[in-house]
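In the block that follows, a single chain appears as C-alpha cells, in the form predicted on its own.
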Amino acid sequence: MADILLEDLVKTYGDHEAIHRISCHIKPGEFMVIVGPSGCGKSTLLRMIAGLETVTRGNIRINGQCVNRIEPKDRDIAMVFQNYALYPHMTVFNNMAYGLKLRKMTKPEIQTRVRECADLLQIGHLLDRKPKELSGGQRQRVAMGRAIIRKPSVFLFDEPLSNLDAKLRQSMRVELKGLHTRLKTTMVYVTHDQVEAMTLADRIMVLNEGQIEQVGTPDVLYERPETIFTAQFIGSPEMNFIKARIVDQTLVFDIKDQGISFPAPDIELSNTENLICGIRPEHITLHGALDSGQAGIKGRIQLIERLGSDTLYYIDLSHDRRLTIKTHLNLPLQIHDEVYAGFSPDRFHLFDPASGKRLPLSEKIT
C-alpha cells in the first residue's frame, strides 16, 4: 500500500489556472473519491497523479517519492478509464495479459495471474471473447482486471461507471467496494455523481473551480458541510436554503407575509444581520394543518414525486421560494393542496451569505 501526498499543486493552461494550490494526504489503503461538477478540475487532478498531465507548481509524492518528473509507466499506478480503452482485436485473456507480456513474465506466470484475476472479477468464462462480444459491465470488469493484474500500489479511476445504466452502476458500485476491501490497495476515484461518492468513499474531496471545498468522510460532509457549495452538492435531493435574520436574539425566516421564528443559536450576531439557513429535505415535516401553538411555513404543493419507500414534495412558498421535503410517510395530499412545513432548529445549518462558509457556534461574521 502507498500513500499519496499532494503539496500546493497548481496546473495552468496559458492564463487559466485549472488547479489552485491543492494540498491533501491520501492515506495508504484509502478509498478517496474526488467529486465535483463538470469542469471543476477533478479529472485534471487525477491525470496529474497519473503523470498524464505535467505539474505547473507543487509536488506529488507517492510512497514518499516525488514523481513530478517520473514517467507514468514508472509510477507503479494503474488507471481505469470511462471508455474502457480495450484492444478490440484481442481476446479478454490477451487484453489482461498484455501488460504482463511487456514485462517479460513467463507464460505459466501469466496464465496463473490472468486466471486468479478473472476469478476475482467473475469473468473467467469470458476469456476467449473479444470486447465487441461483451456487455458494458463485462467490458468494465475486463478494464479493471487489466489494471488489477499488475498489482500496482495505487489504482486511479476516471468516472469508470458513467457509461453504464442505473441498475448496472449500482451493482458495480457494490463490486468495487468489495474489491477494495479484498485488495486493500490505495484507490483514487473521480466522479461527478455524489451518490457514488457517498457509497464508495472512505473520504471525499469536494472540488469547486479547481479548489478544495472540503475533505472528509461521507458522514462529516453530510452532517457538517463547511460551505454552501458542499451543502448543495452532497445530498440528494439537495439542501434547502432560506434567508434569515437575527432580531432580538431570535432567528427569523425572511419569507414574505409569514412570521416564523426560533430561539437564536449560540452565535455572536447583532440584530438584522443576514444569514443563510440550510435544512435537509428529510429534516422538514409536512402537515395538512397546524395544531394550536405549532409554528410552520405555509405553502402549496407544486409537484409530488413518489419514489417507492420515499416521497418528495415540492412546496411553493412565494414567487421565488420553494422547499423540497422528503418523507417516508404516505400522506393524503395532492398537487395544489395548501400545506405547512415544520422545522427542528437543532437540524439547522447556518452560513455566512458573503463567504458561503458555515458559522461555528459563538463566532461572529467578519
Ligand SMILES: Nc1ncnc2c1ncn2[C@@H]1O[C@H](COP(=O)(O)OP(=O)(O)OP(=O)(O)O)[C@@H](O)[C@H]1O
The other form holds:
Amino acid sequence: MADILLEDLVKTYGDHEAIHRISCHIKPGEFMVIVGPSGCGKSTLLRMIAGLETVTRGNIRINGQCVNRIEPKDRDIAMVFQNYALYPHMTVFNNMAYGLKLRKMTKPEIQTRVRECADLLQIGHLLDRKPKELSGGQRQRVAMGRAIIRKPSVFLFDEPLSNLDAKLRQSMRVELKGLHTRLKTTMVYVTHDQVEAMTLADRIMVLNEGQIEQVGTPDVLYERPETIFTAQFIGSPEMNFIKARIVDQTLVFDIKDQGISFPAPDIELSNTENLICGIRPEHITLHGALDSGQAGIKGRIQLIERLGSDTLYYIDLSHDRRLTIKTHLNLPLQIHDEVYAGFSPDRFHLFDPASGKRLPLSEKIT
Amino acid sequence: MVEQKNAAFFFNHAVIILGIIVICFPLWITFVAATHDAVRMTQAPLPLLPGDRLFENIHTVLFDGVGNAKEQPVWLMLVNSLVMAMSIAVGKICISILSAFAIVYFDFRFRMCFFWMIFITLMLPVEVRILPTYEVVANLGMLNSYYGLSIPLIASATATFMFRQVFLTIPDEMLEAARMDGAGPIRFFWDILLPMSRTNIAALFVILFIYGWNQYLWPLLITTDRDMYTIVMGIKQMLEAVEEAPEWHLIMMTALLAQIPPIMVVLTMQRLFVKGLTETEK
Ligand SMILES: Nc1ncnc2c1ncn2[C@@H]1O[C@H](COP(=O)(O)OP(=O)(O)OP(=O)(O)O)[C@@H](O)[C@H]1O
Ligand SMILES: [Mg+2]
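Form predicted in complex with the ligand, following the form predicted on its own:
Let us now look at the entire complex, which starts with that chain.
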C-alpha cells in the first residue's frame, strides 16, 4: 500500500499544455478512477505517475518520496495496458515471470509466485499457451497477472476493459473490484466509461481538458456535481438542462408558451436572469394527464427506449427543446402521445452558465 | 458458362505449364549435360537423357577442378562463396538491426540526419562506388581476403529501412511494458525485439544470402589469387580455357553445384521466409 501525492502537476508537449496544475492526494489502498472525455489527458496523467512521461513541472510523491526522476521499474508500481501489451513470443508463464527474472528471483520462487497468481486469476490451465492462442478476456487476465505477480504497492490501469465485449466487461469489472478488496493495493484506473467509474471507484477524479473538474466519491459526484461538466458526464442517460431565471422568489423555466414556476428562497444573486437548471432523467415524472393543482410541462413523446427494468422517454417540448425521462413504471404510452412532465424542486441542480459552477442556492430550494 | 470456365481453365494451365517448361528445360539440359563425358558433349545432337557419369563428374569437379582453373577444386570456390555470402548476410543484418534500433528507440541529436544518411546508401550500391571502394580496400591491404570480399558489400545499411518499418509496427506499449518489468535497452533488444522480428530476419537472411552468393563484379575485381575465387566468377573463368574446348560436362556440373546452397537456404527458411514477408500481426 502506498499513497500518491500529485502537486501542481503540469505537462506540456511543445507549447501545448496537456495537464494544467493538477493536485490530488490518492490515499493508501484507495481505488481512484480517473474519468473524462477522449483527449482530456487521462492517459498522460497516468503515464506520468508510471514514469513513462516526464514531468514538466510539479511533483509526484509516492509514499512521500518524490519520484520525478526515478525510473519506472524502481517506482514499485505495475501497469496494465489497454491493448494488453503481452510479449507475443513468450508463453503465458514467461510473460508473467519475465519481470521476476529480471529482478533476479530464483527459479523455484518464480514457479510458486506464478502458480499462486495464476490460481488467483484462474488462468492456471493457460500457462503454456502463447498470447495469440488466448481469447480477449484471457489476455486481459494474463496482463493483470503480469502486474499482480510483482506485488507492487500501486497498480495503474489504462482503460483495461475497453477492448472487451459488454458482457465480459461487466464480469471483469466485478472481478477487478473483488481483486481490490482482496489485495487492498492502491489502484489508479483510467476510463472514459462513467459506468465503470461509478461501479469501481472509491473516489472518482473527473478530468476535463487537463484540469480537475471534481474529485469525490461516486455518490457525491452523482448527488452534488460541482460543475455543469461533471453533472453532464456522470449519470446515464445524461442530465437534462433547462434555462431558468428567478423572478420574485420563484424559479421560472424559460420555455416559451409554457409557464411553470417553483418557489425559490430569497437569496441575493448577482445574476438571476440567466441560470441553468439540471435535472436527472430519473427525477422527472411522466403523466398522461395532469391532476388538478399539479404543475407540469407539456410535450410529445418522440422516442421510447425500453431497457427492460427501465424505460427511457424522449420528450419533444416546443422549440427544439428535449427532455429525457427515465422511469421504471410501465406506462400505457405510445410514441407521439401528448404527455406532461412533473418535477420535484428538491432534486434540482442550479448552475451559473458563465462559470459553469454549481450555485449554493441549489440546496435551499424547496 | 461451363465452356467458358473450361476455356479459362485450359488457358490458365497452358500458361502455367509453358512457364514451368521455360524455367525447367534449361535446368534439365544442365543436369543431363553434367552426367555425360566430354566426348559425348561435342557430338550432335546434344543428349536429352541423362548419362552414367554423374558421380564421377561430381568427384572430378569437386576435387580436381575444371579448365584453366585446374588448381582450384570447386569445393574451395564453394567454401569461398559460402563464407562471403554468409558474412554479407549476417553482417548486413547485424548492422541494420542495430542502427534501426538506435533510430527508432533512442532520441539523440541529428537522429533524422543519420537516418537519411543511411537511407542515401541505398542509392550507392557497390557497383556505383566501385573504383573508390577498390582504392580503399587496396590501401587497407584487404585484396584477396574474405574481409575485402565481404566488408564493402556489408557497408550499406539497406536493411535498416526495413527493420525500422518492422520496429515501428511494434506497439509502444511493448517497450513500456518491458520498462515496467525492469528491462533496460539491451535486455529489451535481446528479449523482446529480436524474437519479435525473427521472421523478418529470416526473410532478410534469405534475400541477402542470395544477393551475396550471386556477387560477380566485386569478387572479379579484388581477387587475383585463385584460391580466393568464388564459384560464380569461377564458372566464368572455366569458359575461358585457352588451349582446349570448354569441358561442358564439368562446367554444367559446377553450375549445378553452385545452385545447391541458395536452394538449401530457401528451402530451410521457407516457412519463416513467407511468414516474414506476409505476417502483419504483432
Ligand atoms: N506524445 C504526445 N505529443 C504531443 N501531444 C500529445 C502526446 N500525447 C498526448 N498528447 C496530447 O495530450 C492530450 C491528452 O492526451 P491523452 O492521451 O492523455 O488523452 P486521453 O484522455 O487518454 O484520451 P483517450 O480517452 O482518447 O485515451 C491530447 O490532446 C493529446 O493530443
Ligand atoms: Mg488514453
